[in-house]
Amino acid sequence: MPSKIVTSEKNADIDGSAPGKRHPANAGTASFLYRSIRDLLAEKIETQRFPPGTILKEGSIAVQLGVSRAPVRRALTMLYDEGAIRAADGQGYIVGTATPVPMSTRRLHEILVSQSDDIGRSATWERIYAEVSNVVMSSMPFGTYRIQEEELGHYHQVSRTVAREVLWRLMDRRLIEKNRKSHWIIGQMTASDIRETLEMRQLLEPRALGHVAHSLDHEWLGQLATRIAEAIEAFPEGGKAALEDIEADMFTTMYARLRNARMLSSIERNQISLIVPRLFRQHFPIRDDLPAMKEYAQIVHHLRTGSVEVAQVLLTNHIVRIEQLTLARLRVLSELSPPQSAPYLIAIH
C-alpha cells in the first residue's frame, strides 16, 4: 500500500518562517512540500538508494508519498536543473548518466516509505496554508478583517506553531500584514492595489518569460495549447475550473524554472490581481473571459514556434488590457454581501 501522509497535530509542529530543512526543535527551518520532496529524493540519489539509471516518474512517487503530483513535479524539476537527473526519452527522469533501469513499485515503496512522516509534516502545513489562503483571498474585496491565531489553530486542529507559520507565509505574499498591536490583518483590496500589482506584473512577467522560454518542455506546451483550444471551442460550457487550471499553468507553472529566486518571489507576491477574476467567477458567468483565452492561445503558440519576443509583447499587452476589466469586477464584488467568514476572522470595518 502507498505510504499515507500523517496529518495529526503530533506531526504538525513546524517552527520558523524561512524555507529549509525541517526540524521541529529549531526555529527558521520550515519547508514547502516540494522542497521536502526534493530533499528526500536528493538524499536517496546521493546515498544510491536510487542508483544511477533509476527511472523516476512523478505519478509513481506521488502515489507512494500520498501527495498530489504538482509538488513532486516541481521537486523533480529542481533536481533536473541541478544536474542530478536527466529527462527520459518518454516520461519521467533518469538518475545520472547510466543506462535507464526501471524500478518496481514495491521497491520504490520500500525506499520512500521510511520518511513519509517527515513529508507528512510539510503536507499538513501546506494543506492548512491552501485552505487559509483561500479564505483570506475570498474576504479581501469585502472589508478589513483580523485573524485570530489561536482560533485558526483550533479550527484546523493543528498546533499554534503551524498556524503561525501559515500566517507568516501569507504575510510574505502580502496577503496579510501585522499592525502595531501585532494583530494579523487582512486589508481590504483597493483599486490602487490592483493598479500597482498589474504594473509590477507588466515589468516582471514578460522578462521572466524570456528567461524560461527556452527551457519549457515542448510536450507540456503542446498539452497546454490543446487544453486552451478545447476550452475556447467549448466556451463557456467548459466552466471556470478549466479556465483557472489554464491560468495556473500560464502564470505559475510557466515560471517554475526561473532561476532568479528574487524575481520569482516578486512575481508570486504581485499576482493579487488574479484573485479578482477567480472570485468574480464564483458569482457570475465567465462570458467576459474569452478574449483572455485567445490571448493565452497566442502566447503559447509563439512560445512553441520559438518567437519568444512576440510572446513577451503579447503577455505585456494582455496584462495592460485586463486592468480596466479587473477594476470593474472589483467594484462589482465590493457591492455584494460578504461571504460567510471563518470563525477565526473578525470583521474590523
The other form holds:
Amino acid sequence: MPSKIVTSEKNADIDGSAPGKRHPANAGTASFLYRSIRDLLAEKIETQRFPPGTILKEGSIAVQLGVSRAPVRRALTMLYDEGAIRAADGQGYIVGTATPVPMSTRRLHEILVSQSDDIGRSATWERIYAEVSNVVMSSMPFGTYRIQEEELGHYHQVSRTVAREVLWRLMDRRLIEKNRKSHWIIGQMTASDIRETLEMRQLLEPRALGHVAHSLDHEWLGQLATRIAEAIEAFPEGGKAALEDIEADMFTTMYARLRNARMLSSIERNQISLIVPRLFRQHFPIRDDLPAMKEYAQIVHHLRTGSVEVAQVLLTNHIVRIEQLTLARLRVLSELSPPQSAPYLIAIH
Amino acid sequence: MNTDKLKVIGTSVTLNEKLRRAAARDLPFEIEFEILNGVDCQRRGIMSPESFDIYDQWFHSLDLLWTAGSIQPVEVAKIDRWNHIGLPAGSSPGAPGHMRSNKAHGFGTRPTDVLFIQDDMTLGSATTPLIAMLPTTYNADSFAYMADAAAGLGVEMPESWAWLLDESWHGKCTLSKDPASSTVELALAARSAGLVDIEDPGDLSIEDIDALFEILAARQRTGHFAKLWASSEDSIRLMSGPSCVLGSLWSPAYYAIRGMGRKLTYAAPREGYRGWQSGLSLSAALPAEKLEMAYAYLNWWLDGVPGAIMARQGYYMSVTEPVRANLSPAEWDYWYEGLPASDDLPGLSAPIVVRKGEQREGGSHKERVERVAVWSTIMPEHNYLVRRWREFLDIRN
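For comparison with the form predicted on its own, produce the structure of the form predicted together with its partner chain.
Shown next: the complete complex, the earlier chain at its head.
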C-alpha cells in the first residue's frame, strides 16, 4: 500500500497543474519538489552558472531533471514572482534583465545534472518521503516510537544520508523530534497537541485563505464546489474517499500558492489534527462529518462569489467547531491496536 | 440477526443470574445475555455494534460509543417512567440542582454530562427528547480491606485512597483493570499520599499521567500490586484468597465475600467515593422490527424487580419507588436509608450478606452519593492514558 501511495502521488504531480486531487500526506512532498527545484535554479542563477540573459524553459529543465513539468512550472513562477527571472514571450523565462541568450541542451545538462547532485538526492528522498511520512503519521496516536535511521535506509534501499534527509524534513514539519540521545522520536499525539495546533490553525489558515483567495483558479473552485455538493447529496453513501479528497483540497491545495513560505510551512506543521479523522474513518462511520461538508460548501461558495471575509470567518468557525469532535475521535482511537509497525520503528511506549 | 430474540451484552454484575431469570419470567420474548468483563464489553460496544442489540454498561463509555457511531438514540417518550427518573447528585433530568457548581470540571463524567443528544449531535446536559443511554443502576465505590490486617499493619485511620499506594500493603493490593475507574482512584491515591500534584483527578494532563505512571510502574516492578482483576468474579477470588488484603472492589463482590463469612470492611475514604452510573443503550445496528422488544426490555428495567435485585448487591436505581415496593422494609432501610439492619438480610449469592444490627458504610443513599469525589471517566487525554495503562499492566505479564 505505501508504494501505491508514492506512485499515485507522483502521477498526481505529473498530471496535475496546481490544484488537483491530492492526498494530504503527499502534499508536502509535492510542494517540496517544486521548492527543491526553485532552490536549485536560484542557486545556479546566484552563482552565475545561469548568467544573466539565460533562457530557461520549463520543458527542457523538466527533461534534464527527470521530473514532470508541473513542479518546474511552479518553481519558475516562484522565481518570476521573486523578480529573479522575467517572462519571454512564449519562450519561457529570461534570467535577470540582460538580452536573451539561448542555452544548449548539453550546457543545460552539465549545469543541472553533472555539476550538481542536489536534485538527484532530493529526488531520492522525495521518492520515499511520502511513504515514511504516512507511516509516521499513522503511528502518532498509538504511542511513542523511535525511528532507526540505518534501518530506514536499509528498508528503502537508500543511503543513510538520504534516510537522514527524509528525517530532517519530517522534523521540519514537527512530525518527529530528536531526543537528548539524538534519537529520532515520533511522539505520541496528545489531546493537548490537537488543541494547540488547532489554535494555530485558527490563526494561520483564515489569514492564508485571505492571501490566496484572489489567485484561486475559478474552474478548480467550481469543480470543488460540485464535488462537495455531490458528497453532501450522497451522504453518507459517498464514503470516506470523496470526503478525504475534498479535505485535501480544502486544507492543502487551497494554500499551495501561498507566497509566504513561512506561513505555509507553519500551516503544514500544524495540520496534525487532520490525521485523526483519517484514521478514525478507517474503522468508524462518517456520520459526524456532514456538518463539515456543509461548512466547506459555504466557504467555497463565498470564495467563488468574492466574499473572502465571509469565507475566512466560516473557516475560523469550522476550525473552532471541529476541536471537540477531533478530540472525541482521538479518544475512540484508544480502542485500536497499533498498526503493524514498519521494521525501522521501535515502540518506546 | 435473529429477529425474535433480543441480544444483550453486559457484565456479570448487572446481567447476573437472578436478573436473567427474572427477565425470562417477565418478558414475552427470548433474551440472550452475553457476559463480558468490563473492558471487553466496552470494546465490543465500540467496535462491533452488529454483535448486540442492547449495550448494558457504564455511562462514561458513551463518549466513545456515541462518537464511534455504535449506538442509536433512545426516545424518552417511549420510557414509561421517564418522569420518575432521578439521577445521582441531585442532577435529575431537567432539574437544576447539582451538588456543587454546574461546571463540568473536577468531577469526571457525571451521568447528566453525557445523557442527552444535543441538536449538534454531541452529548450534553441540556434536555432534549433523545438520550444516548437509559440510566439504570449506579453506586458510590471505593475499596475494601481486611480490618484485622489493617490493625496488624499499623495503618492509620481515617480510611484513605492513599492506602492503595501505601508500602504497608506491599504485595497485597489489587485494582480493577479498567483504566476509566482505576486511574481516577490512583490519581486520588497519589495526590492524597502527597506523591503528585494533581489538580483534577478526572482530567489528568500529560504531565500528571507521566508522573502518576512513574510511581505506578515503580510499584508494579517491585510487586506492590498483586494481580489486577478484570471481572467481579476475579476480584472475589483475589480478595477471598490469601493473596490480597486490600483492593478496589465493586459492591457485588464485597457482599459476595461477606456472604462467604469473611470479615471485610468497605471503606468510606476521606477523599470521597468514585461514582459511576450504568444504563442501557440501543445498538446502531438494532433493526426497526426489534425496537419494540428493546423498549420493552428498557422499561422492564425500571419496573422495580431489577432494581430490587440490584439493591441486594448494594446498587442504587434511577427510579426508586418501584424498587422500594419490591424490597422488605428492612432491606430498604439498610440499602437506601443507611439505617442499622433490623434483621439479617439476603444477598444474591448467599442467604445472608448483612447481619442484623450492621450499618452500611458511608450512610444513606443520599449521603454516600453526595460524597462522590469523582465519577469514572474517559478523560480528554484518554488515548494517551490508556496506552500508558496497558504498558503498566504489561510490566508484570
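Positions refer to the first chain, counted from 1. What you see is a predicted model, and the numbers here were worked out from it, not measured in a lab. Between two forms, the rigid core is defined as the largest C-alpha subset superposing within 1.5 Å.
- Superposed on the core, the two forms differ at residue 107: its CA moves 2 Å or more between these two forms.
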